[in-house]
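Next up: just one chain, as structure tokens, the form predicted on its own.
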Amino acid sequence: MRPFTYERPATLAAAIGILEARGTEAIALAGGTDLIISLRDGSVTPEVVVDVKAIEDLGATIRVDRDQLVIGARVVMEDIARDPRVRRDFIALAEAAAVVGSVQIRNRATLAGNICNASPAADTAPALLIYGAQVVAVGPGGTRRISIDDFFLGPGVCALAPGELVTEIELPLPAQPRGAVHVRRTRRRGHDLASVTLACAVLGDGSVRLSYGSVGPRPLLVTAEATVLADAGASAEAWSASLEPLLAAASPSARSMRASPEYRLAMLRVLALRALDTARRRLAEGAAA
């Protein structure tokens, strides 16, 4: 591990102090799952970590304001996939922050730092970009929100300016009643990384909200209105038509070591089915959202 100095800031107007002066030299730290790892094996190597666990302005709760849920940038995978607002209103959520890693690492990661990191394969990117998620950055400009669908750039690049830190994350409240869900697969159970990772979400008006990622780039978002797909009772023919123009964007990379883009393309639609299937009977028994 390449040597670098270690700050501790109080404040949020401290920490983003250091990462404006210190540029691209800086890294944030908070629940550091990934960037330890980054860091040992030399793939960042920044002249400075800045550990963010100590600010107070970066929440460490889930609460609901007005019409939204709000999870504080510190707040923990483990304390997400317990939540019962999130189990009850965000359940692919739920269910993908249970996924990540393992205990240990679940009750270390951040929401927050899973998204920042901006990987292809992180978990939590589908189920948010369904719910429409809103990023809140404070950064050296002040204030803004970066919806989730903008927030992701590309393998490792996300969409926050020198010197900012995302201090929420928003999830607005369903306005209508919908079925979601969140599926992956790995090569084994545990905490490998997803050679597929997908979230779908049918709503009482008959569309379709469709999130995949480990098969490009980045995680996508594709909807549908008024689609067969929200259809229970739907040939499997009609499903399958219906639902190939919006698993048309995936391009799994040949590099990968985890499965062949062949594999993860025939597992995409398999995944997809059965995420659909789910989600509509989870739909029709009011049983999650």
The other form holds:
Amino acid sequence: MRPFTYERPATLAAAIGILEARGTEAIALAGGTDLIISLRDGSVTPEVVVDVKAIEDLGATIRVDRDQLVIGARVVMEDIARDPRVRRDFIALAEAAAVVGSVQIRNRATLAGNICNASPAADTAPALLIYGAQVVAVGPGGTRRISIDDFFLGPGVCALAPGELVTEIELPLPAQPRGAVHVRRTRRRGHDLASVTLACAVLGDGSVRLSYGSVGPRPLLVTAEATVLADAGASAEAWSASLEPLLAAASPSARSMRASPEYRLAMLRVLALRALDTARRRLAEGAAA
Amino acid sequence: MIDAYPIEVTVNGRKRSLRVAPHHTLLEVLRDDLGLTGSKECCLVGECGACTVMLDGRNVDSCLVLAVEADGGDVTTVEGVASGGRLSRIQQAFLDHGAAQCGFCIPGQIVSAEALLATNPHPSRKEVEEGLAGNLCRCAGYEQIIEAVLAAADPDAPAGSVERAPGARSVGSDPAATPDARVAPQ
Ligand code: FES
Ligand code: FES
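One more: the block was the form predicted on its own; return the form predicted together with its partner chain.
Every component of the complex follows; first up is the chain already shown.
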């Protein structure tokens, strides 16, 4: 690994100060499960690595704040996957967090780090998109909230400005009954990057929110009001016909090693239909949302 | 650029004051500076788990942790699992079930198994599989490893009563009972 300077600021102000002063020479380190690989293979070569794990203001807890569940930037995937409130109200996020890497990875990797990497294949992204998450970012210009749909710009590029750090991720608590699920397709059983990763929610008002990743430069969100996709009694033909336009935005790259575009698109259909089925059932059972 | 940072870290119950280069991983410091070579260096990308150690009670891939990040932390490697000259229940079960073949992955398997049983003392077979999914075994001794962990979790269960994968056979079971048995029990 190429040598670098290590900083472990204790305050948000100090961290932002270093990040702003050093610009592209500096990089923030959260769980490190992606960054340390990039540092070792030389694809990232910072002069200074800013470890954000000692910053008290970056929440280390999951808490309910009025009508939102707030996940602090230092919370790791394993704790999200196991949290009873996440499992009850944001089951697709719990399911997605539970398939990120292995236990060892989930014990280090943070949700904030996962979204800042802006990998098109990030498993937590579709779940955050269907739930309408907001990213709270603090930087030299103060605090701002970025809708998760505006946060992902392209492969490896998120909406954070230089010197900004994600402090929290806010999830609005469900305002109506909902059934949701996360599913994915990988090359092999066990831990692997997704060839298709998808989450959907069927809502009590008959609308559907569907999000998919690893089939284009960034994860996408599509929605449909009053759709037969929410209707458990509709026919398979009707479901397929209504689904088709929702998948039109998928544009998998032919250059990826993991799967061909044809395969990804075929699997996207299969996974979407299965996920909708599960989401409708969960809505009917009134279980996890 | 600062070449070495002072860190304080407890390793297998012993407090250590070290000076480490910021770009050295916890794995490198454990192996090269402290001579604790039980944790293995293998894929270095968080796939194999051969480098697994416990950091503040959680199993992590030490190849993906900088040594400076462990400052103030509590690390347990496979060398610290036995106590008072006695193997841990999990280590003993690995021996009893012939779970180690070449042995390369075993330190990581044992640390992950210790972490699993610490949080979930009576896991189901599926939970053991998931708990150890980050530990690859090139010798593919998974069946014996899983049996060993289940047996360690439930030492009073009569031998052979642990949940098996369909068609699986453990080392030490009666070879005559299965027509395709070609390997004598060890
Ligand atoms: S060497 Fe660390 S996970 Fe393989
Ligand atoms: S015993 Fe050889 S790699 Fe697992």
